[in-house]
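Next comes just one chain, in structure tokens: the form predicted on its own.
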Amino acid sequence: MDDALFLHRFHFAFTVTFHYVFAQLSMGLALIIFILKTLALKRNEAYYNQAARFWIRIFAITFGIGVVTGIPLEFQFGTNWAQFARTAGGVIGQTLAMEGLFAFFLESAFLGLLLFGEKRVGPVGHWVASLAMWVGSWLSGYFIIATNAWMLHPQGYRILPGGEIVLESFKALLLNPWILWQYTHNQLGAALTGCFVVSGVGAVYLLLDRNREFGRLFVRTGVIVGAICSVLLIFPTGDGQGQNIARYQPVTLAAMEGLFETVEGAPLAILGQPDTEKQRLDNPLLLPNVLSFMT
């Protein structure tokens, strides 16, 4: 591989993936934070509040670094990508503007109530912002996700005589077929991230013999929504991206599982390193036929 892609690679693999550590703790926090404050409301007890501030000063931290990782990814289209944002960036441009003008600000604003309105805005008030917050987060989510979307599922654009990608339809950039599942799949799967978090504070606060309250509610809240999304991810979400490759993206299934050459009754690789040179999978722990069963 050519060294300066394979460096423009690396460089916006390890970008994308630090931001993504504090986008999706942020996403998964947004949702526990609203559960706390609905319980805070719906119970009337101040516990509930008081554990919900604890997270929202956490949210906040993660928020922030998730800005500040994100600013240079976005810069990163041009830098390391500068041919694929000159021809397409009429139509990805229009997405990742949304999502800083839209669900950037909502987000934000309303963290700011959250952090220092509380006495001004009232119970309701605050539960309303912790509201906006999360719906603010997941509708960030989404504008990135229709950006993935439509990379991997282009539809709704016209290629210009000068090989430029312009946008003819914002309806089928945003209900592109590809994102129903990718998005309820990787939202879930940032609800799994904030559990684990939320439940794991609170087993050392227990395992401490600190907070102990606060342990139990964090262990039990995040305990409970993540088995939820945990069977979620598997069902339908995670059958229904799975799908979505193996109807679209045939070739891309075979690259994930191993499988180099079309073949009747293909099995389902459980372990194997491939070799790409001589195009197979060394020590490989095959199901017969289940791969084919599956798609």
The other form holds:
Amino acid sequence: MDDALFLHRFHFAFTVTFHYVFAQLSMGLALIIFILKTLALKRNEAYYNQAARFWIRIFAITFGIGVVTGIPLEFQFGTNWAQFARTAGGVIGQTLAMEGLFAFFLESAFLGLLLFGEKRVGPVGHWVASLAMWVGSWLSGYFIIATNAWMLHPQGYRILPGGEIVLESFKALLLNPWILWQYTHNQLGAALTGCFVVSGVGAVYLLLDRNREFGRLFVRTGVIVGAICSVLLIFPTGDGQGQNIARYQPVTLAAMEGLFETVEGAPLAILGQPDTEKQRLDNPLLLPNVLSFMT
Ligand code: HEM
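Rather than the form predicted on its own that you just supplied, could I have the structure of the form predicted in complex with protoporphyrin IX containing FE?
Every component of the complex follows; first up is the chain already shown.
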């Protein structure tokens, strides 16, 4: 592989992987903070509020890391993928700018209110702030997923004679049908990550026999919300996403599954090392017919 290309890919992959770990956790925690604030409002018990305050502070840290790792990514579109940015900037620049202008400001303004304004805005105002912060963080994800959905399944654009791509329909970009399953699947994954972290912290409290009341609340909330997300991740969102790939990107699906030839009753490979030169999967552990059945 060309060295410069490898470095560009490695550089981008490193930053985006690092960014995503924190963005994903933030989006999951934002939902759980909103659930805790809703319980606090409904049941009028102080300890839900105390629990929410604890996670708001953790959120502030993961949000901060999400921001400082997200900004370099925007620059890397220009530095690492300059030709792509020049050609498709008229389309992807829209959603990336909207992420910064709408979602980021919504999320960060209301995070400030959640951290410092509880006494000023009162219980209902504080609950509204948690709702706005959740919406803001999930909107960040929406605009980024819309950008990626356009790259995977381009809609509403036109190619000019010089090769530049321009946007023809804003609606087609923002309501690209590819977004539906990609976004819902992704957000449920983020929520599940938050649930694992919250219930994990709760479990540590219980094992150490410290803050038992919070330990129980964290485990209960994490496990209940996490169980719902796990089911929805498989069906309908994972299934819908898989069907989109099978229909529109069969070669990607074949590559994901290590399948080199079109066959009837294709097996699902659980393990194996793809040998691209010999076009075969070495040491495969296969489930016969399962891939064809799934697609
Ligand atoms: C190439 C890909 C990406 C770029 C260029 C990017 C860009 C950015 C930028 C500039 C920020 C900081 C300020 C702001 O919110 O505008 C940010 C933060 C954020 N991004 Fe990304 N991002 C990328 C991938 C993702 C993905 C895949 C998701 C989730 C679906 C995501 C979700 C978020 C969230 C939730 C935040 C707020 C910070 C936080 O809550 O941790 N980003 N991103």
